[in-house]
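As a starting point, one isolated chain is supplied in structure tokens, in the form predicted on its own.
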Amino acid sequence: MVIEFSKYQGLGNDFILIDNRHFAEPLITPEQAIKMCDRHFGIGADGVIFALPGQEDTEYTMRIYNSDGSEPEMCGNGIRCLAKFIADLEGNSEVNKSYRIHTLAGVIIPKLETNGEVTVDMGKPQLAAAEIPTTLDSVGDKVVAQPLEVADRTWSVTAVSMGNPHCITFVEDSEAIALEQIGPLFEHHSAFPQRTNTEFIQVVKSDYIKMRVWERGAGITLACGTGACASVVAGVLNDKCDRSCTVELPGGCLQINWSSADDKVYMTGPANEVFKGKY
């Protein structure tokens, strides 16, 4: 079967987008997604995203397979790319257009901005250990600055869910972290029964942080939208950064705001088409 696709990227976090509007299940299998994501023998991507029919009161449903074939609950950079992809499918050039999208993490609402970027209402962060999930101890109802033994070192970590699990630790120099070595040890740590994304955060100033990420199921990526959101939440919980913050990732910057008015996290950043093709 020949599959038509579009390739999009958000800050270098790249995805294969497939028009799946006429079928309730993804058109390809996780095993096929692995082959498509291969950067030497396939198209090359961090994941495959499907635009499926909406459920209940939503217009579309988002499903995603990571490059290792696993299925995450949500993807922040991915849903910005999906919003642009949907607008292209509809032939919609309307600015300030928003979509209600069903995901495994709940209903997410991206909005197309006049400057070409996309702002996403990411919902409220989940902070209870059982929600993340993690077996780490909690202080009150939050897992903040808890010790975690990884690679013969004790790390102070904060756990946050943005619909998917994140483990955040603050470091003096994010560039000094050997991600390819330490990342898998965090991802598969027994304290995270559903594995975890891991963010290493360097605080430059209260409204500007640098982030490197090891993504669950994808490894080292140039950006992670949910990770940027979770990191700002963790920064606020640890009194290290403001609620409104620029997050610098290897692929570029995201603007994150954890609103004190409604407790929701809002993410703003780019998403761009790279090319179309058939596979």
Ligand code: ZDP
Second form
Amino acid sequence: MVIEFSKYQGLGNDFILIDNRHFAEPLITPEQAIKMCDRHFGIGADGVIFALPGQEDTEYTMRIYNSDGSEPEMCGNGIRCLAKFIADLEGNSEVNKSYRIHTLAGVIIPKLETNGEVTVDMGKPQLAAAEIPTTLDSVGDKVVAQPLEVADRTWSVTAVSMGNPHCITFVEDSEAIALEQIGPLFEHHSAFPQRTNTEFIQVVKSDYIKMRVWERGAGITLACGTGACASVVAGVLNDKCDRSCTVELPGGCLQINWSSADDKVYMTGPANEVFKGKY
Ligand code: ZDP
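Moving from the form predicted on its own, what structure would you give for the form predicted in complex with the named molecule?
To see the whole picture, the full complex is given below, headed by that same chain.
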């Protein structure tokens, strides 16, 4: 079967977008997604995203397969790409247009800004151990600065869910972390029964942090939107950063604001089409 796709990227986190508006189930299988994401034998991407019909009070549903074929609940860079893709499919050039999107992490609302960037209402972070999920101990009802043994070292980690699980570690120098070696050990650690995305954060200033990420199901990527949100939440919980903070990722910067007014996390960043094709 020949399938039309569009390739988008947000800060170098790149996705294959599929117009799935007329079918309730994804048009391709996880096995096909693995092949399409292959950077040598396929199109090349960190994941495949489907724009499906909405459910309940939403206009669209987003589903995503990681490059290993697993299905995460949410995808921050991906939903910015999805918003641009939908506007393109609809031929909609309305400014400040927002969409209500059903995801496995609840209703997420991206809004197209006049400068071409997208601001996403990412919802409230989940901090309870059982919801993340993690078996690490809690302080009160949060998993903050807990010891985790990985690669013969005890790390102090904070766990946050943005719909998907994140394990955040603050380090002196994020460049010095051997991500390729230790990333998989965090991802598959028994303390995270659904596996985990893993972020290493260097605090440059209270309103500017640098992040490197090992993504569950995708490995090293140039950016991770949910990871940037989770890292600012972790920074606030550890008194290391402001609620409004710039996150520098290898692919560029995201602006994150954990609102004290409504407890939701707002993420602003770019998303752009790269090319269209048939596969
Ligand atoms: O939770 C996971 O399994 C992630 N790999 C999903 C993708 C997250 C993403 N990088 C983001 O920007 O949030 C797309």
